[in-house]
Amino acid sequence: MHIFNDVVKLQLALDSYRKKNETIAFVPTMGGLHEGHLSLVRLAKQKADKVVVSIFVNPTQFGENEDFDKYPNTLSNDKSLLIDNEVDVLFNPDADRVYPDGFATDIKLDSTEGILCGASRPGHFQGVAQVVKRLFDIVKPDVAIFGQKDYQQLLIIKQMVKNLSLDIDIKSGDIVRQKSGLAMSTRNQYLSTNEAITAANLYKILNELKQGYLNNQQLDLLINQAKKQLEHHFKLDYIEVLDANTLRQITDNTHEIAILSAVFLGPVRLIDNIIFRRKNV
């Protein structure tokens, strides 16, 4: 595996692949790698000749009182995992290389930015879009892979690529879960053993809501029941059932449903979602 922190050296290496007509898949991460990330790497290997993974903890997507300074740094282990999974290139820049002096960009996002996680974390998705666009400009991938767990982020990135007419194919990887059902996340390591057991209730409650919906139970009642269940275990941020393609209210034309939720367990913010097709549509 080749490791770069310099933009120019990275681009020279990637140009050498392109000269051999090799395609490039890109998996952007903030490190703290786990099986969820590695599943994206494996998907990337199916989609292109060469795989580039970035590890960069992006300061612009962290809000006030969030965990930027404490975000897990497991670089040595991350490198070993990427080598074991036959990644071709690791890009591990510092902030000055991603955001050089004078760098400024304001990416126009649609109304999806301000709901759900965007309402709880003002400016977060502007920071995400900014760093993803910058990394796209550096790597110039043919395909980029993102996880479904950050579903709102996935849709925002797809819309950004469309709005800016970027020639990049965005693919998504399924959520990888622990045996308990808890969605894998770098922040899970903040949880104690007992908290991890409690955290598994998030997916259980979302899945019960899904089953109730598929059994034609009234949606408002299902959501209220889920809220009460979640509030028994967590501090609730939100739970919504929306059109999976637009993150707007479900209509008669909605084909795919998204159940999305964010909760706090102590200081740890957990997000999860279930995406499924509606019956008889």
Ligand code: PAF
Contents of the next structure:
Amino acid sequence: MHIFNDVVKLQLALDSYRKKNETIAFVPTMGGLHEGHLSLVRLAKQKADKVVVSIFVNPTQFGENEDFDKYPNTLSNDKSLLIDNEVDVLFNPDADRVYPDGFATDIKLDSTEGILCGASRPGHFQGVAQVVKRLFDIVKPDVAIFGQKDYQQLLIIKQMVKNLSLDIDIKSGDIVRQKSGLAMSTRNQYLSTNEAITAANLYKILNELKQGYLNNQQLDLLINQAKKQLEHHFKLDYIEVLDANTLRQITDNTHEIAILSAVFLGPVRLIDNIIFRRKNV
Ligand code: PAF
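Compare with the form predicted alone: the form predicted together with the named molecule:
Everything in the complex follows now, all chains and molecules, and the chain you saw is the first one.
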């Protein structure tokens, strides 16, 4: 695996692939790699000739009271995992390479930015869009892979790619879960053993809501019941059941449903979602 910190050296290597007509799949990450990331790497390998992974903890997507300063840094383990998974290139830049002096871009996002996670993390998706666009400009991938766990992020990036007419195919990888059902996340490292057991209730409750909905139970009642159950274990941020393609309220034209939730377990914020096809539409 080739490791680059420098943008120009990375681009020379990537140009040499392109000259040989090799395609590039890109998996951006913030490190703290786990099986969820590795499943994206495996998907990337199916989609292109070369796989580039970035590890960059992007300061602009963290709020003032968030965990930027203590975000898990497991770089040497991450490198071994990427080598084991036959990644071709790791791009691991310092902040001044991603944001050189004078760098400024604001990406115009639509109103989905301000709802769900965007409502409780103001500016978060602006920071995500900024860094993803910058990384796309540097790597110029044919395909880029994002996890479904950050579902709102995935839709915002797809929308950005469409708005800016970027020639990049955005693919998503399924959520990878622990045996307990808990969605894999770098931030799970913050949980104690007991908290990890409690955290597994999030998926269980979302899944019960889905089953109730598929059994034709009334949605309002199901959401209220899920709220109560979530509040029993966590501090609830939100739970919403929306059209999975627009993140707006479900209408007669909705084909896919998204159950999305964020909760706090102590200081740790957990997110999860379930996307499924609506019955009889
Ligand atoms: O999903 C993440 O890990 C980050 O938001 C991303 C896409 C790498 C941008 O920093």
